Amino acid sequence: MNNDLLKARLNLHAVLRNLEDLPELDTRAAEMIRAWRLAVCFSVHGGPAATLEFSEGRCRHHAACPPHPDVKLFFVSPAHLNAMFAGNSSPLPLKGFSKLGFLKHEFAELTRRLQHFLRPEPERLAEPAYLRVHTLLTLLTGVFAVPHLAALDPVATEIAAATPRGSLQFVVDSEGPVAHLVYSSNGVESRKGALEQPSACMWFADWPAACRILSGTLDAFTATGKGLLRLDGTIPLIDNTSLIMERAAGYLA
């Protein structure tokens, strides 16, 4: 297995993808991108690619590069891209040289804002608004990591192959459906929002409960007994998905 390739896919399609949601969750991030009008492409030689498209105060993540992005950042290998995410390397700009100052300052500030929520200081989790954003982005990172883990991680591949075909919906009681996964003969697909008639449902009582369960500080058995977690439908879908999601931490830590 190519660990660097899997990690690169997770960085591009699970971690970086969160920038699509961050401006809708955080007023500071929304203000940062309010006037941005450009598409930034991240492209790995012989590997994955992704684009962040900024317009009208919104960000959209695409799992490919458009024909003519405003900025194209090239990486010679998955390891090169992963080093950039770790802060130990820089991309090779192939297009958009006039935007290098923007990338170094404004865009870098936006990515630091994302890390502010994904890697919290423990005391910040006492703030309800902060905890909600952190937990939602953590959950979405896990959900969008599943297809890539199922495709490239040997253990996750075996688990996914043994998982019943169907769908799993993630619900937080105060806000309703957050995201879902669909297991089919073509693999696993992750999406945001609600799904009609899911095969299974993982229901969290509130954001604090979801945060504790996702972080592992509250186990599912205890959470279920306290009414903080409810598992409905095809339970193997839930159990197997949880096992796959847990594997993401080993690559993204």
Second form
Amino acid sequence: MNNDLLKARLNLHAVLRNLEDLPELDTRAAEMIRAWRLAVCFSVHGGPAATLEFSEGRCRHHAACPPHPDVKLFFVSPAHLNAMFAGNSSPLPLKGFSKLGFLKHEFAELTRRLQHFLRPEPERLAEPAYLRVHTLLTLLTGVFAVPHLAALDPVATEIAAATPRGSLQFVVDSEGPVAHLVYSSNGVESRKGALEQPSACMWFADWPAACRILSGTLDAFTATGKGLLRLDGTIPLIDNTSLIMERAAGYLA
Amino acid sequence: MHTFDYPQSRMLFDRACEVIPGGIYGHFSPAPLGQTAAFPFFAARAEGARFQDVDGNEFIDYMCAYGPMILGYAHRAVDDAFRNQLALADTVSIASPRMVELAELLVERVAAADWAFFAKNGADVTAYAVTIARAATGRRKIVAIRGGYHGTHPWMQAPGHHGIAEDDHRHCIRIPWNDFAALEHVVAEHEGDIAGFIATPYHHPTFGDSVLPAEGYWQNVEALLRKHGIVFILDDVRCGFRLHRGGSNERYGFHPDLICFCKALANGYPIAALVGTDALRTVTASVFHTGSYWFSAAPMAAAIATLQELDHVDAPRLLEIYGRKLNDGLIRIAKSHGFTLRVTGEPCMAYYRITDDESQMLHQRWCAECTRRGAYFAPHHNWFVSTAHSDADLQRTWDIADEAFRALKTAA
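Please give the corresponding structure for the form predicted in complex with its partner chain, as opposed to the form predicted on its own shown earlier.
All chains and molecules follow, beginning with the one already shown.
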């Protein structure tokens, strides 16, 4: 298995993708990108590509590079991209040399803001607003990691193959449907938002419960017994998805 | 109809979580119940076909402890046999005469058995059977049915489960149930390397419909295994003594080399048995397998009393009659409310699923509504009936089911 390729896909499509949601959840991030109008493309030789498109105070993540991005950052290999995400390497800018200052300062600040929420200091989790953003982004990272794990992690591939076809909705009681996964004969797809008739539903009683369950500080057996977690519908869909999702930590730790 | 609350169960669960990982572990965990709030977690007492939880709510039990209870809770003859043996000797430094008597009884009633061996749980004997198959053949691979359950030993766990290494199931090949061609294929593909084939008498997975053996399936399997010298292991842990007094293979007309019994063997007292043919006697004696409580005599006395009582009441016939009546009634009641209840597997331990909603959320809600009115239904495991279930229980169950369907419609 090529760990670097899977890790690169997770970095681009599960972690970096969160920049799409961050400005909608965090006023400071929204303020940062308010005037940005550009498309930044990440392109990996022999690997994945992704684009972050900033305009009108919003960020959109695309799983490909457009023909004419404002900035194109090239990586010679998946390992090169992963090294940049670990803070140990720099990309090769192929386009947008005039934006290098922006990338080094403003864009870097935005990614640090994302990291601030994804890698929490324990005391920050006492703040409900922070906990909500952290947990939502963690959940979305997990949900968007599943299709890539199911495609490239050998054990996850085996689990996904044994998973019933259908859809799994993630719901936080106070928030409503957050995201969902669809298992079909074409593979696994992840999306934000609600499904009309999911095959299964993983329901969290509140954000603190979701945070503890997703971080592994509260097990699902205890949580279901205490009414903090409910597994509705096709339970093997939930069981198998949890097993797949847990494998993301081995690549992103 | 009164619906139940569970404050004492919940308080106990909170205490349990402080000192037991997950609060309640394994197949008793509330996690797969779906509508967890509708279920009791802790029982205070049990008698006949009913148990009472710690909140004083009474349930007609259709899980029968997930199989061990077959004659009813607190069965006088079985409990007396257990208590009498306990007063004489239970776990001592040498074996008990009850062990010989129980082995003789099993050899007498189970046609495929020339000897018996005792342990505590189903997995003790499924694991032993597989080891014996490997010792007898000098081969590595075990063929099992996809979705079949034979315990929680690593070799039987699905990939990716916590604490399971890839190598743990490297020599376990899973094939679809009732697919004789698939078995032929793996036997050809791994010619000379397959030690054993293990399966339940019919397919009864959790989270899925049960499927009976296709016409001629077992006979074809047996012939193929004989031809290739593969040890034929029947996991009769769940079905054993419910379908036939001599083992479920008698019901379906085939002849395994090894049969694993547990659950109903002693009506709830802890004991499992592996029985086998004379051809495997010597190799079995050479495969060392033991446990601290595997010579405990009181459960052996309970098993002897259970087997005698099962014969006395002709248990398989009674169970089938009750199961058929229960199922026909539930199907009819569901239909009267516009729902379709699918019932699969053998009538006395059938799997139930409302098919009007593929997600099974509707089925989970119905089981929850029944349970909080006093009929204990787990939504994703086959149910069990016992010889203690009465016509009064049957009528009460139908009444509960009827009101539960009405509650579903009201909620909708």
